[in-house]
Each structure stands twice: as C-alpha cells, then as structure tokens.
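Just the one chain here, laid out as structure tokens, in the form predicted alone.
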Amino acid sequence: MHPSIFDLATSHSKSPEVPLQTTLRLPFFARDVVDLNRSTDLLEISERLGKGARFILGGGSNLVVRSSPESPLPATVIRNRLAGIVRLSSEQPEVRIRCAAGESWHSFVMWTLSQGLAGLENLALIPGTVGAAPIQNIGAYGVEVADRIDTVHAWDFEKQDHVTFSSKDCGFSYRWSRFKDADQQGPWDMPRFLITGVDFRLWQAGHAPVVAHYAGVRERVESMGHTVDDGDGLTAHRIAHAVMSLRREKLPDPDELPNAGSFFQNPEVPNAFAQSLKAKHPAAPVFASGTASKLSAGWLIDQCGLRGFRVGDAGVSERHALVLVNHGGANAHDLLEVARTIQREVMRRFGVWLEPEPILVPPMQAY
C-alpha cells in the first residue's frame, strides 16, 4: 500500500529541530510540518487538521515570520510542493498552460520561453512559486501576472473540494488579491484557500504585445547590441535577458545577501497631493493614473538618507533602497524594526505611509 503523505512527511514533534526556509533567511520554526506533493491528499491534509491552526508555506520569498525554537509558529505548516506543467491548449496564436503551484516562478518563464512562448518575459528573476504569483498579483516592468493569468485552482479548506476562480473572480489589483483579502482567505492561521495551479494565457512568440516602455528596458536590449525599432528587435527572450540584467544591477541576489525582494509597495496618493509633493520635490518621480498617482516608495526612503540603515544585521540595501537584507544573523525582530523605522521617517518627512509588501505572520499589529 502506498504510504500517505502524512507517512512521508508529517512530524508530530512539539519540539522542531529543523528551521523551515525563506529567502530572507530568518529563523522560523512551526509546530508541525506537512509536504504536500500530490493534490489527492488534501482531502486527508483537510480532515486530519479538522479546525486545527495551519499556514501556507511556497517558497517563502515574500514573508517574515516570527518564531523561535521555544516558541515556534503555533500552526501546521503546509509546504506546497505541488509540481508539474500542460499544456492545455494551442490555438493559434494563443496558448493556455497549466502550471502547478509548488514549481518556481523563474523557472516556469524560463520554461516558457525554451518553449516558444511569450508574455511572462518582463516576470523574469523574479524568486517565489507559480501558486504565490496570483496571491501578491506580482508584477514588474510594465506587466502584473493578473494579465496573463486564465484561471486559479484551488482547495476550499471550509468546503473540503476543489475550486476554480476567473482571473476576474481573483479580485486583482496592484500587489492584491482575494487570496490576500482577510474576509474572503481568512486569517493567517486559518487560510480557506490553497492555490493549487494556475492556468495562463500565453502567445507564441511573435504575436504577443511587446511591453517594453518601462525605462531602461529598450536601453538594456540595445546594449545587447540588437536594435530595437527594425521590428524584430524587441523579442521575448531578448526582453527577458534585458529584465534579468537590470534585476541583477539593482536588486541584490538573494542567494548571495538573503532578501524578499522589494519590501514596501509604491504609494497611491490622490493626484492633488502627489502635485504638491512634485511641486517640493522636483525630481521626485510620479506616476499619474486615473485620479490617483503612484509614487516611489525606493525614492522616499532614498531621501530620508535610509540607504545602508542597520539594526543588528537587519537592514536596507546599499544597492537599493527598497530591498531589506538580512546580512547574516538577523532575526524578525531586528527586520521589522528597520521597516517601522522607514515608515515613521516616509511619514514624518513626506507624510506618506509605506504598507510592506511581504506578509507579515503574526500581522506586525501584533508585535
């Protein structure tokens, strides 16, 4: 009889040995832990934690979790390793491919490309699984993963079954989504939803819109030594080479100096104040919109003179303001101590108020 995953992967321990892993490498310890390798075993994942605490763990790039040995996480953590890729479609010139939600991002848009196939070339680099893209709506140079996603699959944890939302049932919008919204996931510690695949919409190469206006991209292809206006010039492989190269020059590898990428969300404000924030600040960038306008939030803190801050080894990047690094023996701690440092200086100077990007677990509230 094939052993269930309970039998391959679950401890029972109250005392966890092993700490689980995030990119920002922080300690984080959990209660109990569970591989989830095949979907079929949710039923079980489901009936055996009944109403017991659990978490969701992907990759673990966009989350700080506050845990110790002596008091880990008091939750079951689900590490969803789930994998595979089909191809569900090939009308010409679209393509529908299904993903599953435990492989890695980068990965997945590099296999896409080998593929022949385009739209997530500006999602280069970027780190974390298939199943967390839609959760943060992830996005980079001009594109959000909300454009190319068809559907999500997912396990109703109240309902016991699977389910499915639209691209439009998902709720996106900048960094958010349904599966971020407390009303409709639930808490932290008691999820509804465990996004099992996704289902993208994607175009063979050649017939898919080239998004290339964001700076520096068309600048990156150049230097490449392509020419960018002979009409063959932006491809997707050379835009996602391009995206790569400046992801590498600014944003710190997160293997090299551990980080969760971008760390505080990009502003929305209503145009009238973003007006009189260029108005003192001349230079400062701003991105109009409808009746609100998007600002820097790598700028702000850049002006506060943030650049390089640190308490213990917990701090902000010499190479880019946004990005919070862990410079060997932070803890979360020391982490959310700079990032409330940075939000009462934004505010005290710019009066804007920074939201972080990664989840918070326990919510900073909180701490």
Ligand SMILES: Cc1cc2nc3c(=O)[nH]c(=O)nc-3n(C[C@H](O)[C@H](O)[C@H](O)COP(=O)(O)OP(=O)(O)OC[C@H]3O[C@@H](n4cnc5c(N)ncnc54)[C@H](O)[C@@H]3O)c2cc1C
Given for the second form:
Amino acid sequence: MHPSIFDLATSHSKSPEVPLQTTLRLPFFARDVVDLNRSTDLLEISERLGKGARFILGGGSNLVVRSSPESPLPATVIRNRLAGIVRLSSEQPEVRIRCAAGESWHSFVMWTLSQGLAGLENLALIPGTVGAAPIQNIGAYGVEVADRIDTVHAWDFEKQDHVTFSSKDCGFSYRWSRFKDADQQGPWDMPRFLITGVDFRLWQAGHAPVVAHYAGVRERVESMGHTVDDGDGLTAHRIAHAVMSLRREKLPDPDELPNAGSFFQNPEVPNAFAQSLKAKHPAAPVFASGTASKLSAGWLIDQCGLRGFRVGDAGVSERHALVLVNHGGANAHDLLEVARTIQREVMRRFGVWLEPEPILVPPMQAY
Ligand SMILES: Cc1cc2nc3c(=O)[nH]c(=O)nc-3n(C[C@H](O)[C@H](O)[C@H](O)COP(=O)(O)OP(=O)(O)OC[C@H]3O[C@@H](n4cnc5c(N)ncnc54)[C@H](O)[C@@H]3O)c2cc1C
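I would like to compare: after the form predicted alone, may I see the structure of the form predicted together with the ligand?
So here's everything in the complex, that chain up top.
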C-alpha cells in the first residue's frame, strides 16, 4: 500500500475495565485492546498475538457482542484507526481513490462529494468505517459498495503479509463477501484478514451513473425544490442530500436510540413462493433478485404485529420494524430473545426464516 498515509503510532492496553463502543451500546468488555494506527505495525502485532484469539473492531455499528466486566470477550480487540486518503489516478472522467480502513465511511463519502467526485452518494450516512464496508458489501438506495470497489488491501494473519484482492476476488453478493464467510475468513476469534484500505473507482461529477429510481429518492430531490425531468437535475450532491433526508426520517439515530441498523437481511425466496405470498397478501413488497425474488423483512415483521415488542430494555423500534433498539439497559441475551421471537413468528406465519445481518459474537447458536 501507499506507505505515507498510514503513519501514526500503535498503542496496546490491557483494559478490560474500559467498555468498548458499539452503536447498540450493549456492554462490551474485552481481555485487551490494541489501537492500530499504522499498517507497518501489523507484523509485530501478528507475531505478538500468535495463535491467541483476536477480534477486529471498526465503528461497532454492525455488531452484537456478549460480554461483561466479569466475563470480557476472551480476545485481543484490534481497534482499526488507520487514517488517510489519496488520489491514485485521474484518467478523466474516472478517478481512483485509496482510503485507509479506519476512516469514517460517511465522512469519506462527504469528502468525495467535496472533491467533485460522484459514485458514493447513495451510500451517504451509513455508519461505520471504510474498512468494514466491503465485509458485508454495504448497500442502500440501489447501490452496493461492490459496484464502486476496485481493490481491497488486507493483512493476512496466516501468511503474515499484506495481500490485495480485486473486486472480483472479494466474492461480493447481497450483504456478503468472502470476508464475512467463516469458511474463508475463519471463526470470529481467528479472522484471517484485516482490511487495511480500499481503492474506489469513482467519476468526476456529471459522469457517474445516476441511481435515483429507488424508494423515493427522485421524489425527495423534487420536494427539495429541484427539477429532475432531465438527468442533469439529479446531481450527486442532491441525491446524497435526498438519501440523508430519507434516512433521518426512517431510521432511529443510534446516538438517540442505540441500534445496529437493519437487524435482518431481506430473505431471498424462489419466485413461485413469492407469487403465492403475493396472491395471499397483495400488499407484500416483492423485488426481483437475479433468478429468485426478495421479500421485505421489515414488512414480514410488521405483519406479525411486533413493532414495539420488548424483552427487558431490548425491543423492536416503533419507527422501523427491521431495527432492534436498546432502550437503555439492554444486554445481548434480551436482544437475542427479541430476535428469536421475530424469527419464530415470521416462520410460523409466513414459512420464511430471517437471517440476522449484524455479526453476533459469539455466534447466535452459542447464546
Ligand atoms: C443506523 C444504522 C444504519 C445502517 N444502515 C446500513 C445500510 O443502509 N446499509 C448497510 O449495508 N449497512 C447499514 N448499517 C450497518 C453498518 O453500518 C455497516 O455494516 C458498516 O459497514 C459496519 O461498519 P463498522 O466499522 O461499524 O463495523 P463493525 O461493526 O465494527 O464490524 C462489523 C464486522 O466487520 C469486521 N471488521 C470491521 N472492520 C474490519 C476490518 N478493517 N478488517 C476486517 N474485518 C473488519 C468486524 O470484526 C465485524 O465482524 C447500518 C447501521 C446502523 C447503526
């Protein structure tokens, strides 16, 4: 990787008494913590950890961790703080940008817009770090980050070396990549790859494909007083602002009501199954997804009347049935109980099994 953008200092602390942060604000204590500030420290960290358990933490916005001060996560948490952004090439109208993995995703999107670059506007306001974006191939409003990634740079704990993956080698699909696949990535306590940076292929504004067909984006741009009849009205800035406005309206802000965004993936089902569901429930949203169909997990949960359902301080958001929230003192057990109730009810009523979207540590069957 470009060495000059990853050069601060790395610190190590044995601090199980200091809670780590996730956007769900469940108790998160770990055996010890390393702050990774430069990628050149990875060899030393790797050698020091040896075969000891490790866990990589970004912004904690897609995580449910079971831990307490008495029973901290039995692993060294590597907190990713790698910082820096560089422009690699500007062969008009395409521009390649490298961003270090510890940068905030939303700040990076806003930076690209400030540089007159387009391509990431639909992904504005997604919490977390740039390095975690490829893990589940973040997506929103008709765009997946896989559509904009050129190369992923990572540290391979097995080879003890830096490696790169082309976008094709990342195995991207809906909310999925090889980095989320335990068969290729390793179990939660022994992840094989730590993503250190990502190269994006973007465009000079005005040359990017405009994606505004999805979930009210075009209407929101119009309602903000802009004409959208010709493609020119839909600038990257306007789309970003429409997306941010829609997200603020629909999703609870984790700073006000802690949550991890969508708690379940939209299930993919055979077309015939989707058609019979639609025959019984004409209002059910059904989307084409390759050769199959995708259902709306939020709609299925809503039909079970679970909005507002609670176990202790964990519950289903009143605003969005797909979002599980912490009303104050929730723990991982309560949250998982809410999740299991949803899975059982949706299965009983519709015969569909919902898979969680966040990473559960330890995995769900261990709760
Ligand atoms: C309010 C809200 C809205 C959201 N909206 C969306 C949305 O629209 N679309 C969407 O796709 N997601 C959404 N999310 C989920 C989340 O923001 C993304 O999945 C995000 O990419 C997670 O980033 P993070 O840095 O917080 O990862 P973390 O939660 O810290 O980690 C998630 C997983 O990735 C691993 N990981 C993190 N960094 C690295 C790294 N550098 N190398 C290797 N492994 C790593 C961790 O070990 C963990 O397994 C939302 C979440 C919230 C709270």
